[in-house]
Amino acid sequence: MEIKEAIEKMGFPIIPDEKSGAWQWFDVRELKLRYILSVEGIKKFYEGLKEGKLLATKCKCGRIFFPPQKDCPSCKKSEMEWIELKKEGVLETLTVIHVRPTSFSHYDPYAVGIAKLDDGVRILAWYRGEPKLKPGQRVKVEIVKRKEGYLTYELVPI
């Protein structure tokens, strides 16, 4: 059923699932989402990437964060150290995407995986390698440039 269609014969842009007939609202606008977000605050974490370390915050309290934070949501201070992680550690899970969200759709589907890191820091990221890799297998961290031309990291099979 086409956009037009639906609104006109129902009042509302909502075409039925091809597969199990469920309403689903199909918006007429077009999203593109673009935004800029300042990281002045970690910008250590970068510079370590370009390095090939893996960098955490740790605040004084001694709660470590990954992804970095500037401050501690726990203690609310902002007396942050920055450390080094191990960049091995322990498959927990795995899930193979297949649903790519759109800006994600130039990607064959791919895996993305949680492992706890040696030092204990658990990280969530793309999985490279057979997805058939099994929760408590070792795993490590490598830094890697993706398509799109900037870097980030991935868990790896050891």
Given for the second form:
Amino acid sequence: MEIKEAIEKMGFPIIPDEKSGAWQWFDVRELKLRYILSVEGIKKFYEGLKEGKLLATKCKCGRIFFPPQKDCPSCKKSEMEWIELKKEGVLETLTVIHVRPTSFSHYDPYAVGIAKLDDGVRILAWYRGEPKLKPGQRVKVEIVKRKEGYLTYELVPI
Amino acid sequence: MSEAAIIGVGHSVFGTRRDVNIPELCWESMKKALESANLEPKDIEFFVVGNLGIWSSELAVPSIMAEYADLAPKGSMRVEAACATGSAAIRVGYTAIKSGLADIVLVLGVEKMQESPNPNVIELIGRFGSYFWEFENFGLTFPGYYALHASAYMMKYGATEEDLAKVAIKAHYYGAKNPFAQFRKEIDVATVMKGPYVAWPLKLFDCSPITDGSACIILASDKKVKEMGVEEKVWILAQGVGTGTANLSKREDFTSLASARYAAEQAYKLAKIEDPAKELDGANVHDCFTIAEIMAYEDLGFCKRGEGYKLAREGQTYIGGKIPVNVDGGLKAKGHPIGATGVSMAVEAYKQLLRKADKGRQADIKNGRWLAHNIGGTGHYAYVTIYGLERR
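Can you give me the structure for the form predicted together with its partner chain, which would complement the form predicted on its own we have just seen?
What follows is the entire complex, opening with the chain shown before.
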């Protein structure tokens, strides 16, 4: 039963539960969520993707951050250098998301993996390839365009 | 410093509760807790509400309950720590009593997850962790987080999907004996193995359900316990708390939860426990997914790293085994109303230690100590609490 229909039938937006018959008030105030997130501090990361580079931040103290981080808690400085990652490493774990969130329902079941790159940092991304996990599986990071038309990165077996 | 004892408990029936709204659901457990503590709402000095709440309509649950249950104008706080919300609420109540700021605190955990349609709940729960780097970009779901642990664990130690199934079978075995559980039906390996994949290698029966429910405990200081002459009580002996990174990719390995190991270490140190499997009479661990229970055995030191699946395989965590775990059905069969779960574990500790558990699921109480392990997210938060019959 639609809410409109319920109002006509019951006099209120009330629809009895299919199983138990318990009366349920269907909220007439619907909320759509869409967040606005600042990426100002890591905009070089996106400029890098456009040039086919996977960038991380590196503090003067030598600490590398991926996902890139603007501030270093080790030395409390914020003078980061942007470095290019080597885009190769070892796949450490893998899953295939069969039950997808509604906002990803336009994709087929997708594999998500975590790899440890040769630079020492780990990366989580979609995995393009047969979803089998075996010890020491080498992967590379490819920068690709996703369905929605913008750039992202994927793990691909070598 | 005062110690804190649980002097009353209440628990609602967990499940699909379309018959009640939020305050009615809360009152079900609050009423029982007040009655078992022999207290009136006016006796409560401070109250804490554990509620994640993003899927339900009412945000100001403490205020809703102040009105519904005559707790106004007492002080209150709403607490959130993902799936460890209930234990975080207990933490607030526990510290209020330890510090001497209050002598009687009510701790309520509640979740009405089914006020939103299932797809919305799946969408919202998956956003826990690093929203931007994991969800927005790669659509990682909550079962997906634990599936990443399951496949790493299986690859490293050779555990199988059948081993994981053993955890679910035990949960349903005891859930069938718990009148408050969402699922009260036993299952077998074939049922689990036939289930569709939710997030490979986890299948439908590896996952805890979406649940409505509430649980409530009342904490009192030594002074009050003495003053009221409370006979039936369970002390909080120790609590350890840990936090993990938001991004899973910032962690060193996926076969264990570092925050849980950290919390356990603190709790054992405070409670002076050296061999947990021998010194505890049983435990409730956070089995939101079957793999989570297996990792918990290891993180809590019930066995060595890499041997958790063997405990499951050999049935060592049934009553009569090495250490009984989740003999109330666990999150898997009892249900997992996020904010209520940690409080429900405290209720179970109280019942087990005082030998009030239902027929067929009462553990032998020899040491008078019970453990609760409650995880928020995938080790994003970890609480390990030790309850005991004897005051520390």
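Because the structure is predicted, anything quoted here is derived from the model rather than measured. Numbering follows the first chain given and starts at 1. Heads up, when I say rigid core I mean the largest set of C-alphas that superpose within 1.5 Å between the two forms.
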item: Per-residue C-alpha change between the two forms, V96, threshold 2 Å, rigid core fit; value: no
item: Core fit, then Y110 C-alpha moves 2 Å or more between the two forms; value: no
